[in-house]
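A lone chain, given as structure tokens: the form predicted alone.
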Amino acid sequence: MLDFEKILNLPSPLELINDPIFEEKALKVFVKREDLIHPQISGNKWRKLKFNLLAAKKQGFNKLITFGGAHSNHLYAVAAIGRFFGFETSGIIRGDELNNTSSVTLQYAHNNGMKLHFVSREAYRDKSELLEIYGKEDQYVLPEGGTNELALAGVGEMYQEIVSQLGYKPDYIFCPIGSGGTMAGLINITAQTKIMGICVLKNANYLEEEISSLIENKENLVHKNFMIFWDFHQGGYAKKTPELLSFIKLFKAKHQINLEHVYSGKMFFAFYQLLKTEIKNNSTVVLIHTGGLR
């Protein structure tokens, strides 16, 4: 059985934040801070793994191969589980110029003992045969991002912890989409919250065809209670903008709370845009922090 509660910060802190942009309008707003769960092991990748780790140790596997970058948060954190859950990891790494030292992910995922195979980015386009050729019978294969239909159990978790902590639904969750699979899980547990979804990547409107394919409950896509924001990614994944990072260092000043510029950055910078235009007055607000932090 794997003991998540000894090295995990469960449930993670539900944070007031204030500010007088806030007051205006009468709303509550609050930080989910899923970054504190763990230094490593932290924010929507935890919550999209749990699951998919209890299923791999119920099937008797003790080896774990998925998909990345050279700066995947996913990558990096199936390492870290590698190492604190005793898991042998594989990575199949987007991009055959890179080697183990190319990023601080690969670099971290390396030396906790991450098996990485580099691969061209036409080779990566085709997983299920780099899994013939990588994938032996004995790994359990977690898909990249950590999105499939176990994730959605993980991201109902965090959602039931907002509703315990408030004491009430709030009227609004606003999260970074990459994968899809955090938005996929809170559409599929509500439709009494109107989910805000900050898409981090440049022309990837596909993506909202993935979300609604993951969702379970299929009602509440008809109930259509969420919206996804495109135009928020500050020119492509894991790019940044002199505005964003003067709004993240500002955001530091006020609330002491750190923030990167490849996820929670984006979506904390386009909830104050939308805050006026897309929020009602005297709502309850909650901001899902998702780690990442190095």
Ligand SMILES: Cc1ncc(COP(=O)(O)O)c(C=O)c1O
The other form holds:
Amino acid sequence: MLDFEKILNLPSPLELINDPIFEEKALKVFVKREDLIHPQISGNKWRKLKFNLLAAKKQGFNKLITFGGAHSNHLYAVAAIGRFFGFETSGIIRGDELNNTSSVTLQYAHNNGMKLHFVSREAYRDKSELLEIYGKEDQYVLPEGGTNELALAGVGEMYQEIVSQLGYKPDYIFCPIGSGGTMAGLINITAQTKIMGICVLKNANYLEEEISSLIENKENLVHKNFMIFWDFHQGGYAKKTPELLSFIKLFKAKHQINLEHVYSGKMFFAFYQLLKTEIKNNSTVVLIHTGGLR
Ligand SMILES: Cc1ncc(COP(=O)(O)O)c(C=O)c1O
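With the form predicted alone in hand, show me what the form predicted together with the ligand looks like.
Once more the chain from above appears, this time first in line as the rest of the complex follows.
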């Protein structure tokens, strides 16, 4: 076990959930509880950061620098990693009107030792210029949202974990799409399981191109054993509708699993709407709970 993993709940649990509508189609539905990996380093954040942290360590870095907005789960997780694993951290923040107390995320990051640099939205677009200013040579750079090649390897490990927990490859995996790194990691690792991505942003069809460009294993792209659904964003990123909120409440009451409205809530909601038309009878489905709960 790696030093990092001593405080993490790995492998994350894979829980079977029951519902009469699953029985109608003889579906086995599991939730991969990535939200239970760690209270602050939860969900896909650990998967996407793990191999980056190992690379940083191997290359002798003990300082990390990254980017994010005022509510970024990635930024929050990097600050937590700094605190728990002994890295110095810096964050370049989108919005020069903000300060250390503008959001719970920024407050948490600041209180856990992350050095915050607030830059205008315009300046934020040019990451390499910002790294010239703030990213001294002794800092390991984590991309915005944590998505890069090493992140894909971490997501691949999660898939392997699912296969060994089940004892076979699931027919379908559902995941939310923000930057697309999680979905890309899943497509990269398997052509046998159909990957179903639920986009949580509006007008984000450009992500299909980005996901494709991230995938190293081009053969898996050719098989096209994946689908992206664009119509479950509920009005846009972090937007919510009364239907979504009542679904989240009902799901909690039935299954004792908390969902949030930005990622996991939209994805689970979409799954219930798609299962009649998109899922074959007698299948095994795994829903990735990517965390995001604070
Ligand atoms: C909780 C949570 N779930 C899902 C996602 C989406 O993952 P990806 O960016 O890899 O598409 C994110 C952030 O990006 C997230 O914070």
